[in-house]
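First, one chain by itself in structure tokens, the form predicted on its own.
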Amino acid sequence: MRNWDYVVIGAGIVGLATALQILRARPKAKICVVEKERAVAGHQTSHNSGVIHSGVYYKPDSVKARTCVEGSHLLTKFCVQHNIAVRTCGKIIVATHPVDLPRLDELERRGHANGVNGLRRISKDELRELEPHVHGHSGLLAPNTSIVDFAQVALAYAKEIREAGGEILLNTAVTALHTPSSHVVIETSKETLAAKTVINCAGLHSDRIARLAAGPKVTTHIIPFRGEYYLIKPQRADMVRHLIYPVPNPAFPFLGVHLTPKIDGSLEAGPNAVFATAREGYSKGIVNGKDCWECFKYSGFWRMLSRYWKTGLGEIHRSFSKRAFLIELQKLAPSLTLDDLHPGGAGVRAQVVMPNGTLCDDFLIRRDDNIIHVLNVPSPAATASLAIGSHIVNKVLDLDHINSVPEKL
């Protein structure tokens, strides 16, 4: 049994950022990251749109708002220091219908409250001048929004961890957790480890890792949602210069189908948001019986369906109908045609659904004795990764010094 000060479970961008921030705070700490895949950043980190969000959407004083604004600055600085390409293209959130205008007002209020630099309202005429192919009644311009390849960022985090003396154990799945005394015993597929503190950053499997440690008292469940993308054909990849987003549905914590210029010069359209029949199901044909059964036996899943069934049917329709997907896109860019859309990739979002059927809208990080569980960190987690790491470090340092009351999972 090898002994460590800290063990981080999961080598996605949040787990790696957390390990890196611990090493920055405690350079002499013995730390390792345990990852079940053969490489780091294999799931949510490398299956997203690559946007460094500015912090417009999130409720002021929420963990998302605080960490997104801070994290975007930290991430951009990190990329400059490590020669990782970042392109500042700006984002325009477009009101495509008059009913969107009050919602756009609220987003503007939130953005200013969150300290988003340069945020300003633009008129219909200015929108048309900035983006001739985009239709809208008004827009909200966040000029400092950027794009990056988050897989490259994660690799740079991993490199710095190793250079600082940390270890990353790949092909190593966690199978059991025990807390016999003041330390945690971590059984894995390769060896048994012991640590003073464990940080669960297992992403799509974070609730399962939490149940290994805390059992039935874990009431949160991950429901996987697949987001599917189309690529705009190369001849039209320059049709927009900014990230073009609709005003999102305030009842649903997804941002809607949008147009995203990529760091490689391509233009991506999407995603939708459909229930995924596997936690790692990046296509419609992948079905995992265990994953489905865990969802179907969870009462919160059925309560969620009763709340969002109409929205869900629309998302499913767009998943199977290219024309329906196009109609949604044409609300933003009317000149797009079916011929412009080519199949793209997909990602799976780890979304916590509460027992009452609501979708957890903020980051959810809980402490249970000397284990910290990072349970809900969807978008903008990649943007906020270093700030989330610092937030977790504060909990770690608190654990090291104070025998505090465990938080409810």
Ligand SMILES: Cc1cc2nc3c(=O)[nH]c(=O)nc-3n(C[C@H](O)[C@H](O)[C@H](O)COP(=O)(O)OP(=O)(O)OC[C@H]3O[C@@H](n4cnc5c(N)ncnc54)[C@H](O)[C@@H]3O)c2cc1C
Second form
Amino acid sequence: MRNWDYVVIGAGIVGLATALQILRARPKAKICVVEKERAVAGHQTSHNSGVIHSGVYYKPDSVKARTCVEGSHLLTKFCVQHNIAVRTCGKIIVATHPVDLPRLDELERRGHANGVNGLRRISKDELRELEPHVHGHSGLLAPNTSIVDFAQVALAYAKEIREAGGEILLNTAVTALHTPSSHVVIETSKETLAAKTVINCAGLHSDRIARLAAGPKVTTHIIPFRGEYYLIKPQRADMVRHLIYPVPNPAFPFLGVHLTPKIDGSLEAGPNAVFATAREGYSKGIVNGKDCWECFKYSGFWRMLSRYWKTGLGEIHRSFSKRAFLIELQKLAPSLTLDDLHPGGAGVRAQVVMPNGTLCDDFLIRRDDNIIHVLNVPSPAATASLAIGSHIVNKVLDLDHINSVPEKL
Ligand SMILES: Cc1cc2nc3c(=O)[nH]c(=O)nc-3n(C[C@H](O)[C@H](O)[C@H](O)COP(=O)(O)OP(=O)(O)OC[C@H]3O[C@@H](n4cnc5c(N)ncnc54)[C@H](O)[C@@H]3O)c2cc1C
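The form predicted in complex with this ligand is what I want next, because the block you gave corresponds to the form predicted on its own; please supply it.
Next comes the full complex, this chain leading.
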């Protein structure tokens, strides 16, 4: 059995950023990252919109707001240092209907409270001037929003971890966790490991890892939501210069279907948000019995359905009907046609749903003795990854000194 100071479960962008920040704080630490897939970044980290968010949306002083604003600066600096392409194209959140205006006011207030640089309101005329294909009554311009390939960022984190002496064990799934005394025993599909501290960054499976450690007392449940994209045909890929977003529904942490220029020069539209019948189901046909059963036996899932069934039905309709998806997009860009949209990729979000059926809004990171569980880190966690890593490091370093009471999961 090999002994480690720290074992991180999951080589997505959050697990890798955490391992990197631990090594920066404790260069002599013995650390390994355990990943079930054959390569790093195989799930949420490589199936997303690629936007380095500036921090407009999030409730001031929430962990999301603080880590997003700090993380976007840290990430941009990291990309410059590692020659990773980043393009600062800016983002405009567009009020397409007068009812959106008070919500846009609230986003502007939040953005200023969060310290988003350069944020400003733009009039209908300025919007038309900046984006002739976009329709709206008013807009909120966040000029410092950028785009990047997060999988490339994760690969660079992994390289730096290895260079600093950390190990990444691929093809190695964590199957059991035991806490005999002052350390944690981690059983994997390949070998048994022992660690002083474990950090659970298992993304779509982090609630299961928490249950491996603490059993049924863990009340946190992840519900997977697939986000599907269309690709705009190449001839129209330059129709917008900024990222174009609608004003989101404040009841949900999802941002609404948007137009996203990609770092490779293409233009994407999406993602929607539909219940996924498999945690790693990247297309409609994939059904995983265990994943579905775990959702169906969770009362919070049914409470969520009874709260939001109307929105859910709308999302399902848009998922099956290209025309319905187009109608949503045309609210932002009326000149788009069915012919402009080609099926694109998809990602699955790991979203914690609370027992009362609401969607957990903030990042959720909990400590239980010498295991730290990263349970809810959906968007903008890729942006915030390095700041989430530092946030965890502070907890990890605390663990070495303070014998505190475990928090309830
Ligand atoms: C559609 C979509 C769009 C998004 N857009 C953006 C965006 O524009 N900007 C932004 O900042 N964020 C965005 N996000 C969010 C962002 O992608 C995620 O927050 C982030 O990638 C989460 O990283 P992670 O490391 O927690 O999870 P993951 O990348 O899913 O990594 C978790 C890893 O844990 C591994 N694992 C799981 N179980 C085990 C086990 N038992 N043993 C070993 N390994 C295990 C998995 O194989 C996986 O590699 C988006 C997400 C989605 C789905």
